[in-house]
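As a starting point, one isolated chain is supplied in structure tokens, in the form predicted on its own.
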Amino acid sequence: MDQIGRSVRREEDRRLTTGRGRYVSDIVEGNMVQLAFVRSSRAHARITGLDFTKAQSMPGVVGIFGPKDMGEAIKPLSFGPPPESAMEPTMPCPLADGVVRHVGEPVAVVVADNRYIAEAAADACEVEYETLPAVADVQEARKNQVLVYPERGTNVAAVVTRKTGDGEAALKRAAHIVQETFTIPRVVGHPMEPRAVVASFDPVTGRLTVEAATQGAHTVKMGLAAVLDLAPEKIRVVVPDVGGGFGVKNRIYSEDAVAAWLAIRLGRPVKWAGDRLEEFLATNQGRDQVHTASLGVDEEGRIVALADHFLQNVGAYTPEPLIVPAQTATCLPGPYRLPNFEATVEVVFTHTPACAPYRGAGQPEATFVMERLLDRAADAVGIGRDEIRRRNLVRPEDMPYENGIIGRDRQPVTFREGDFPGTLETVVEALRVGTSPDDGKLRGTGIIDFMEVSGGVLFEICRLELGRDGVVSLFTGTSSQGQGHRTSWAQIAADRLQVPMDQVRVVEADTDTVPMGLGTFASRSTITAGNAIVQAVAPFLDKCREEVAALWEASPEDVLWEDGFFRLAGVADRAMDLRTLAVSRPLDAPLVEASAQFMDANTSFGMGCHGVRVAVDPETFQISIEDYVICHDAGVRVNPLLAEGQVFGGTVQGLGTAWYEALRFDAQGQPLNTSFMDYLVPGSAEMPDFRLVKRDFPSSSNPEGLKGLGEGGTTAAGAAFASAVEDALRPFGVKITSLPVTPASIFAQVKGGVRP
């Protein structure tokens, strides 16, 4: 039964899409209260006084609780050792321990008998600052007039560099040098579920049950463990349907602390559903990034050394602090043959939320910088924007390339497998299809390749297990928002069983089902669970073996597995298939299971091309995108139905980060657009019908052959849209060097004025 490579439709969307999907917001127990957080409204203050006497009084509120009465849990938050652990986090405490340093940050919390008293509670909250001087700005931040931290003496947290050659030096030797500065905004991920979570404890047992609305139940639970010195056993997280996640829900956040130790000390479960205006102010944000980086290039546009210098704006805490930044600089040679290059980045604290790992983590940033410089080097030259590509790529017979960068594994990034100049003539030619109207607008095309990081990131364990019903159930510690695991997961064990895909259940993220996960991000699930599933078939099945050889009172070596069936050697009419089995092993018997851990020790690179054409109104600058191609490895693809749907729905949100986003804050670090009203988002009206061109390159790296492929959309779209942009408006001279690219900031341009 060939389940992988099948287009099923996932097995999920009947459930979700009838209203029977069961998110954190519809758990509804018994007793329950729930929460709402009374957040600081500066950015920089120390807190002088709380007056909760007129909130206490209000009918249906239970309690109020600010960081005094908490106890030895307000401590900085626990994440663990992130992949990048050259400088430990510097966490939150649940809540605010006597300074606030960002717009949001949680100062006391209201428990209430529901949502809408507990914030009409939250707003008549009295809370007295002293209000203190505050930088949001990055390049500000980095002159250190302003400290975040006065005892660190800097904002400058940390200084990554990643080289090979001679970087700068080797710039001197080139015939055409560009530099630019280029910035890329501050967004926010917005999840179409915000962040939630309920939690519950049993006095009799001592367990505290958890469930969260996260990508990775078991950091949860180990960060709740430290947070509330609680013995990790005694706590089970569950994640049940989550709405969205792009890595801002990886991670502890004081909202899950909090709700967990007011469980504990009430007696009582406890829900916090955050709102959209809590996903502005109080969840991970991600990007913010400003690079001056220059290319060098011979005179027939041959890259000679890239030398990047580049500012990370991580905010007031770093839960995972080096992820984004150093691989922005792994990244930045991207699949081009580039003997110099130097890359510097200062990671620098500021009084803004906490900037971290979203979708793409450090990648469509690195592919901005690098596929701008080859636009304006191929200008500089005199060649077109493809051919200086042409010139540049990694070429099959190059492999294994590796280009001297240390990777996330810690290992040499290398080029084992694709074919990158091969991906960039499928985009070419793909867009040179189709005419356009003769209708006055400036029309531009923006074709740029790129390479996509996945997996290289520890383990996944997967646990197999024979039901009565002679269901396999399968547990593994990832953590599905939307990418269809269940079915993905299934079609992969279905597909090794041999047996039809409604034979096998899967369970995710329950923390008592398997001892250790790592959960769902860096584009590694399917490669490290995949793999997990696949290795724990064979003694799934040598155990179900031994129990069909004593139910045939036959030896387990004579007991043969074929086409889904035991069956016994020398002996026709002798078969049992699985179900046949769990229902006639005795009852009192223990269930048949097995277990295997992937550890996927080396990073798989995917890789491809983007090619977009748009269409720009030369009086209002308004822009529409035409045609849009995607040429996407993706490896083996469990299901191509899923695999497309991650490819277009990453574009879709890089095409947000290029086109419509950007948070803004003012000197004082006050955001100013928190609402969709000017937040704008890409809407399905305004994304064109993608077309998807497959070349499929196996990864050598791991057994199965998988690589991700959730974040490589994201990672092109930017500049594949700029680039397009700047080809359009070549008669007016623009020169795009900063997202997002709006209608007011060409106009800026266009007219002598200073860029939004």
Partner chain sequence: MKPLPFRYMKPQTLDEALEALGSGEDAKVLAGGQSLVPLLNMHLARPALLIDVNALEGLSTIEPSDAGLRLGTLVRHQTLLTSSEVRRAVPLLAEAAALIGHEAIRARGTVGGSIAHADPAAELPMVAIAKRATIGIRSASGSRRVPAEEFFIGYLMTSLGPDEIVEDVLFPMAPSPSGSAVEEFSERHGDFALVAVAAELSLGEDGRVARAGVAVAGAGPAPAAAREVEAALIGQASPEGVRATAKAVAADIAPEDDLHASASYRKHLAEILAARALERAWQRAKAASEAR
Second form
Amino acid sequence: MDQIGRSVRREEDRRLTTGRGRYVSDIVEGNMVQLAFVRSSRAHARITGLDFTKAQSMPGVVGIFGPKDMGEAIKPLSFGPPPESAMEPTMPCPLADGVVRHVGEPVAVVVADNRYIAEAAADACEVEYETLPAVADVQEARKNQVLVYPERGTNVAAVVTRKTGDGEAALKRAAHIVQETFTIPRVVGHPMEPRAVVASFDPVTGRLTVEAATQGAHTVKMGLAAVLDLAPEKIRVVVPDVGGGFGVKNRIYSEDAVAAWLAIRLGRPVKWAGDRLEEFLATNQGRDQVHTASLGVDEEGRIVALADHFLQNVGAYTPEPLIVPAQTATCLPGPYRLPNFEATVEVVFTHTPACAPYRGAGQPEATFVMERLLDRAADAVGIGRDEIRRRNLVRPEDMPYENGIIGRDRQPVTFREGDFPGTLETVVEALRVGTSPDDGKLRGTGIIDFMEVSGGVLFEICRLELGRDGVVSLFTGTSSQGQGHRTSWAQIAADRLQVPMDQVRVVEADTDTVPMGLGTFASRSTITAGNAIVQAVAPFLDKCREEVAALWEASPEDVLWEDGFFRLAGVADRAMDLRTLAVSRPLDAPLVEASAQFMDANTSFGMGCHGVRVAVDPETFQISIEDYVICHDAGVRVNPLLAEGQVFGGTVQGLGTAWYEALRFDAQGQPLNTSFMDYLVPGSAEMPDFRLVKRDFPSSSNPEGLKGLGEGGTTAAGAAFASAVEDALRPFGVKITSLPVTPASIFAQVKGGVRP
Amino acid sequence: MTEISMRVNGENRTVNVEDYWLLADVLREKLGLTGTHLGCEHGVCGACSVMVDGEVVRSCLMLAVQADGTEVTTVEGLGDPDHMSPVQEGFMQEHGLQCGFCTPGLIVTATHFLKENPHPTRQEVREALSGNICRCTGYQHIVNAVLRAADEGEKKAPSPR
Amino acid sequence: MKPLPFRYMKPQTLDEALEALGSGEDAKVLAGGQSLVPLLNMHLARPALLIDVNALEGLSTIEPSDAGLRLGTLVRHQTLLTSSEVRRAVPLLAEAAALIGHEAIRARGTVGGSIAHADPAAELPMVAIAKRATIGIRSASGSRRVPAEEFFIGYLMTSLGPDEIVEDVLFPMAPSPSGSAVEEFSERHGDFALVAVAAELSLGEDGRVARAGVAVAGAGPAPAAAREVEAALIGQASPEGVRATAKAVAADIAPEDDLHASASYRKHLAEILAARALERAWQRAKAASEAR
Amino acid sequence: MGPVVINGQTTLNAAQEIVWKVLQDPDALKNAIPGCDELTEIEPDTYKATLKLGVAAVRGTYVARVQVADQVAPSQYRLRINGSGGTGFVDVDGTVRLTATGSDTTAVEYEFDVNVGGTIAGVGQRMLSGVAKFMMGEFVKSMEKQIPK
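Switch from the form predicted on its own to the form predicted together with the partner chain and give that structure.
Shown next: the complete complex, the earlier chain at its head.
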């Protein structure tokens, strides 16, 4: 029964489309209390007084707690070291310990009968601040006039360099050098479900159960164990339906720790369901880089060298200070032959919320910089924007192509499969189709290449268990926030077990079911869990074979597995399927189960190309997308429909950063647009219908040929959109070097320029 | 506390509410209808859309006391897992949802829209849904889903995969 | 983001509502709630008493008369879109109403609510100014009518007293033949306008513009009447001539830089949108004149 | 975007000494600061006040510290208001300068930085500058009214 490659519809959709989902905020338990946090209105201040008097007397308030009440639990949050960690994380305490370092940092917590009362009481809590100087802009912070951590003496948290060949020195040999400063704004991930957590404590067993809207159940478990000084086995973290993650739910947060601490202290179930404002202020954000980059090419437009110096604003607290900037540095060369390269990044603290991995995690930034430079270089050489790419892409005959830069799997980035120039041509051809009306609008196209870096981050475990009813339960530590893992994982298992899909039950993200899991991030789940599932099947079937042999009083070696049936060698009518095996076993027979741990040692690289045609109103500079072609190597597509959904959704999220999104701060670190009225995200009316062209090359980096594809759309869209808009605006000579590209930002450039 | 009575998904419900509670929270917390989601609580994202007396409204912008005496339809009232409405079925078949959090609001909005405009164009669907933010799907599959529901499964929807 | 506690009342008569409003308690009127409730949820509005006027009789009427089209304060935006009465009498209103938010907003939002809230980027205040509408105001001590231009005084600020309520808005009908148009620029479908322009032109016997009403939203702390443009329009007799008057709009508005746009971009947009609105209004007026 | 900067000048028909006195008078301050119902001296030249600030439906109550400082009689002083409440904070800091332009006329020049933080800064950007200017206008108008004729 071939299941891999089929667009199986998701079973959970029956629940989710009829309002029967179960998200954390939906959970109700007897005697439950709800939380609201008192959050800092200052970006940097010393807290000199907390007065809860007025709030405490409000009916329905159960208690109000400040940092002093939390005692030993007031210490920085932590979790296992990330794979690439040349630098310790700098994490906040669950409630600010004396000093606040960004607007929205939790200062105290109100426990009340419901959220209305909790919010009203939080509103009535009085906090006395001694305001301290603050800095929000990364370039200002780099000047070290205001320090986020005075004891460090500098706001520069770390400096990372990536280099290959002669590096920067090689630029001198180039016939043309293009140099530019690029800005990628601070953006907010904004899953539609704000973060939420429910914690309850059973004093009899001493066990803490936490249901969290998270991408990493074990991450939260280990983090809670550390901050609360609990033995990990005393904590169970379960993940119900989760309303989107995009990287920002892949952490332990202060609110998780406070809710868990309160559940133990109060002996009552505790719920915190964050709201949109809290999502703006207290959830990790993304991007915020400033690059000064130079690309040198020869007379024919062949790349000689790329040099980039950039700043990464990481905010005040940073769970993984280097992941994003290191990934940007690694990904800058893209899918091109690039002999000489040097990138240096300075990671800089500011008084803003943490800036951490968000969908793409460094790749959209790198792609924007490199692809913009290639556009410039094409203009400098006098060749087409597609032509310069044609001349520089890694070719099939170059593979395996090692570009000399060490990636997140601690190995040189190596392109092992694919036809990059072929992919480019496919998109160039597809975009040529279609005409535009003669309506006075300016039109332009953008065609850009990108790499999707997927997997290469540690391991996942898959455990298979044969139930008494014949259903095979599949346990993993990954966590779905919309990716449809239950369906894809069941497809993989059903395919290899040769059973119908409804005979596989997927249980994800329950820390009691597998000893460890890393969670869902870095486009790693399909590769890591997918291979783990396949690798668990063989030992699982071996165990089954032994059981069948016992029933048949035969030798396990004589039991064969064919087409979903166990057969006895040489005996034609002896056959048994898994279901029959399950019901035939004696009641006291041991559980049939097997596990495999797949270590994803090699990153998979999927290459892709986006082609966009836009129309721009030459008077108002209103932009519309007229055509959008995507080719995205996804390796083996387990479920093509779900894969397509990831690509389309990722691309629209990338268009958000490209077109609308930027969280602005004033010089004192006040965020200025913390509502969906002032922080715009993509809506349905402006987004295009994408045309997907499929060219897939199974990964050579893992046994099943799987690749991730959740981030590539986000990675590519900004560069593609900017290129197309700039092309359309050639008559005005507009240069796009920063995102988002808004009509207002175009006008700002045109104002001083020449009209066509 | 005020006692209010509503006809919710065809059933008469009477409940005591605080005057300052939003309709969304009363549906979710007092009536257990958690299909209605709160995504922004300032009337922009559309996740909390429900029908009140046949009109689509944001239940985060309406007080529960204002719904006294009205007929309210939430996503739960449009179908159930065994009897999905054409729009719900369309969302499932076209993969018009990923995380599913914005989905109930979209389904309510789309259901109401198709009643008014049973044969829409793609752009009309896009405009009708433009007050509902989805962060996962990129909207394309949602538009497919609504068109599929409009045509009850066949003609205008993209070719079967 | 939940409202802080307040007291709620739903009076059955206008007198009852006005009495409560005049009681000195910190009270707010709740009509459609599409502007007020977000403010309540964000704790930016913290009234002690909310007076829900939705049950009041006779405030949802649409009445054409010689004086013009009178819209009761509780007429919903969606009704402006669907009412044939409105489309016939004040087509500008129907066109503008289509640009208000999304259907879920229009289904609840009311004419009086939008006028009283006075968001400078909102459509109805702009149309009220372009049409030289008058606002009917009631309090326990009496009633008065205020020209729209005197009603809107700044960001969310109007000449409405704390004890007063908007009872109706009267839109005078344009002498025919006339034509009108609204142009709006927003980044996404359904958003508040960055800038919007509403224009209405009436032609004289000689086929020249005899009367003009032009207003701009989103380009200052309150919707602005484009008096310079209106003056320049009188006597114009060609689409080019009509378009050219848009240049004068800069003198009528005083936008400031904000997060979404610079003052100069807003001025630029106002000019472009005015030209487009005027040209369309002209064509419609011309067509109306030819149809006679 | 930095703080909202509000500056302006006006000429009052009173002698500089009289204007100076009014501007220093806590009662006059109380009447002039928008939404100020009470002003209690907590130490010399420093007052505690409760301010109800806002326009139309958008209103918040702020517990404020009002400080008159750096006086150079009769020509200049600094006024600082630091208010905080449930929706955030409002910090006003500025200087008022008086110059006699005749025996019975005084020029008043002022420049204030207004810093707003918290929810109101994050969701109310579109209105802040306009509202701040409006309120400062109210402050000046009210002060003018309190100059004895």
